[in-house]
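One chain follows as structure tokens, the form predicted on its own.
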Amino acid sequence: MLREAVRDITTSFGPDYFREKARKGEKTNELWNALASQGYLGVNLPAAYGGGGCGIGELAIVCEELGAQGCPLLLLIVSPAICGTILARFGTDEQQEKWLPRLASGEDRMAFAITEPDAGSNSHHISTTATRDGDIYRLNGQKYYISGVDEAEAILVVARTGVDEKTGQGRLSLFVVDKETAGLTFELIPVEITAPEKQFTLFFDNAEVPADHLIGTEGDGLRQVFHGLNPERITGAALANGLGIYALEKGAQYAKERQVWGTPIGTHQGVAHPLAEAKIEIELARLMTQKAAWLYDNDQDAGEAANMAKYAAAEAGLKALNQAIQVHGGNGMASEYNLAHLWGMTRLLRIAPVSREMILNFVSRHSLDLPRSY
């Protein structure tokens, strides 16, 4: 029922709407608000704060269905999946009362800032610092490739608040930083991706953040972050799966309609088999995504499954889109067929959230018990 409801709303907008909005640099607020009005943006958030009271499995359905209708919304991965999940688990009563109803209703959006130019995937080496000064923390440093800052009301920032004396690694903490905070500035990063969400560099120059904006316990941020990063991987996988489903439907339909020498091109195994292979791989990726969501929602260790789901879905989604474009021939590049503009976003999902190489590192080390490579 959830899938059908999201599909009905999204198809009333459609891929033409998404493509034109993204190409013009405009936001897809109409679609966002239509989903929000029915409560579908906060299905994973607590019912006590206006959410659906469900889990990441349900939010993954929303993400997948948006992709399957050619309208992927990246901020669903960030705002309710990462930020909402962390706030619901570790936020104070006051923080939850302030933010969760607004995130659940879609009224507000929250960005997430962890990546830095010199830290990359090594969160232990984050250099952005937060120093306690009475009733405030002073934030200094830089964040990189932060999505949707222009649309967000606040940013969940990961900063270093100390150093572990035994390991020398940073002790991390989480802060909700209002976007209008003095000392916080941001700059657009131009990217070759057709999407309504933009990427930004953030600069913290002695930015003053109230101490009560600290999430959970100071120095416990890394554990808190991973409570949100597995949902990020799961919903990212769902989005990639949805894009794969969308591409395969377009490719198969074209292969049935397009005729060469009086025969539909789909009758030829050279066209049919690559589509069939992509279909198999998408369905396998969907199963792993569902497994990861089930494990997470049932308070079991979802790290391995979430990483595997993200890897499989990103590979399968891109393969499906590439094949759908190839089936269309030159028409695969034509705007009216609504395929090529999705390539950048689908390709991005092999890089973020979490690159395929870091997933292979995780599986090598934790699943196969091989020695660390770094």
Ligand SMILES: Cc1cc2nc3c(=O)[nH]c(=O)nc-3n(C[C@H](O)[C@H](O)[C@H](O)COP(=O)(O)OP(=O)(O)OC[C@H]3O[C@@H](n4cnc5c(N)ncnc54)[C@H](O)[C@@H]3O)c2cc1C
Given for the second form:
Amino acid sequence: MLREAVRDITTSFGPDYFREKARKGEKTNELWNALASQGYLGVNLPAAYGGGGCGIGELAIVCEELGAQGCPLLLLIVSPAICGTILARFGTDEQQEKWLPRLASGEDRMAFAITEPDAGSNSHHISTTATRDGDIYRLNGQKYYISGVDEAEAILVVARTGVDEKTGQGRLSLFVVDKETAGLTFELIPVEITAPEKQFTLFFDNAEVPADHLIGTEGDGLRQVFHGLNPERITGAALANGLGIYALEKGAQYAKERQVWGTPIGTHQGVAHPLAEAKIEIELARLMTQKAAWLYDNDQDAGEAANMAKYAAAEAGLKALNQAIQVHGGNGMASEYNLAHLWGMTRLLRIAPVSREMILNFVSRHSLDLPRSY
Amino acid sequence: MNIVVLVKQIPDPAGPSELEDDYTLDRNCKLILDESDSYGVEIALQLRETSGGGEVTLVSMAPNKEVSGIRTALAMGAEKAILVTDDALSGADALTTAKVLAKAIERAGDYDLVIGATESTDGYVGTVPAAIAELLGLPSVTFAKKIEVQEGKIVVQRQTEAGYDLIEAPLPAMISVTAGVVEPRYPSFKGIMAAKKKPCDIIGVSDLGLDVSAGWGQEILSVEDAPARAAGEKIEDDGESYLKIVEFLENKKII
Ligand SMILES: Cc1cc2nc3c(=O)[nH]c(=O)nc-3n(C[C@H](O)[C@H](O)[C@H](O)COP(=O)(O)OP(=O)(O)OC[C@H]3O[C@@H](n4cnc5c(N)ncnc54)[C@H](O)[C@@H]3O)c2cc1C
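Here we have the form predicted on its own; I need the corresponding form predicted in complex with this ligand.
Everything in the complex follows now, all chains and molecules, and the chain you saw is the first one.
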């Protein structure tokens, strides 16, 4: 019923709305607010703070259904999935009281910043530092490809607060940094993705962050961040699955109707089989996504399943969209058929939140126990 | 104020549908809340909210203990439900349905108002609400588009071709509401979660003290496809074609 409710609300906006808003560089706040007002954006957050009291499994359903209606909302992966999860688990009472109700109701959004120009896939290597100075931390460094900074109230920033003497790796800590913090500036990165969310580079120049904005214990950031990254991967997978479902539905519909040799093009196996293959792969990816969500929500190790789900979903979603465009022939490129503009978003999900190569590294190393390459 | 709302659960009108051998609709599939009934649910919830208390009870008759549509209405905010489910009712006609629903309504406890839709989306018979009113001895107000509760009575705007009649009736009463007169709310996530725990009393015909073994007085002898829609008239726009539209609408008495 969750799925149906999200579908009903989302279809009252629809893919034309999403594309037109995104094209004009506008936000899809009407859709966001309609979902928020009925409690669908905070389904995974604790009920005591106004959330739905459920898990990532439910949030994944919301993400998938938004994708399946051609209205993918990227910030769900960031604000409730990563930031909400981390705050609910590690935040101080004050931080939880301040942020969780606002994230759960969708009235505020929080961005998440880990990626750096010189430390992309390698998060151990991040060089943004936070140095304690009395009641504050001073942040210095740079982050890039940070989604939704313009519409967020605050940013959850991963910074280095020291070095582990044994391993030489950075000791990480997490901070909730208000967007208005002095010493923090941000700059738009133009990207070829038709989406209401925009991407930014962040510059920290002695940005002063109150010490009580530190999440949990100093130096514990890596462990904390991993708690947020599995939900990120699972909801990212769900979004890709949803986009695949959307594309397949449109592709199959068109293949049933379009005739150029007197029969629907769907009768040609050259058209039908790639759609069937994509369908199988989407369903497999959904199953793995559900498994990962179940493991996560039942406090079991979800790392492998979440990575595999993200990999499979991104590949399957892309394949489905690709084939749906192909089935449409020239119309596949037409705006009114509402497919090609989703290419950027779907393609992105192979790169972010974690690239397919890094997942293959993870599976080689952890699932197959192969020697590490880096 | 306590309100009973009749909710029919029907095969998804967007999906394919099959007929049984006796030409009644095959209902052995997933059923959903009939959209026609969502308006009644919304009106009931609004009336309960303005009255400041009471309960909205859903009454439904459906095969296979189907509760999907009931859960939707519970998620919108109704308090509880009674479902009559019985193989003996398969293919029941409108009068039998009304008898069953009337008995089920009596089990709902004290009520001030019974609300139904003007007609269901899968059957379009449109006699059930009036039949129930007769069986329960209630005043029957049909085609309601707006309902206001005053001391011991209701004031209803009853839709007509020309506009609406204003009708007063003492409570309790049976009202059928026209589709589209309110905007049914979307269930909230909390509503969905709460709906799982709300009581739904599932009963059979014998629990109602009814005996339907003699069947009913209706038999469907044949079924035909609805006539295909005639092709529309195409008008080239010569700058004056709006006059043709106006004329068309006037002929249909729409304007
Ligand atoms: C639209 C968009 C939104 C984003 N939103 C956010 C956000 O909100 N917050 C945030 O923190 N980040 C965000 N990112 C960043 C994203 O997570 C990174 O781009 C991604 O993790 C890859 O890092 P990178 O770009 O530095 O690539 P690099 O790490 O430079 O990798 C480049 C290529 O090399 C491959 N590669 C790297 N190392 C290895 C290896 N060891 N073995 C094999 N292959 C390897 C990678 O797979 C990739 O193909 C976003 C990115 C985009 C494009």
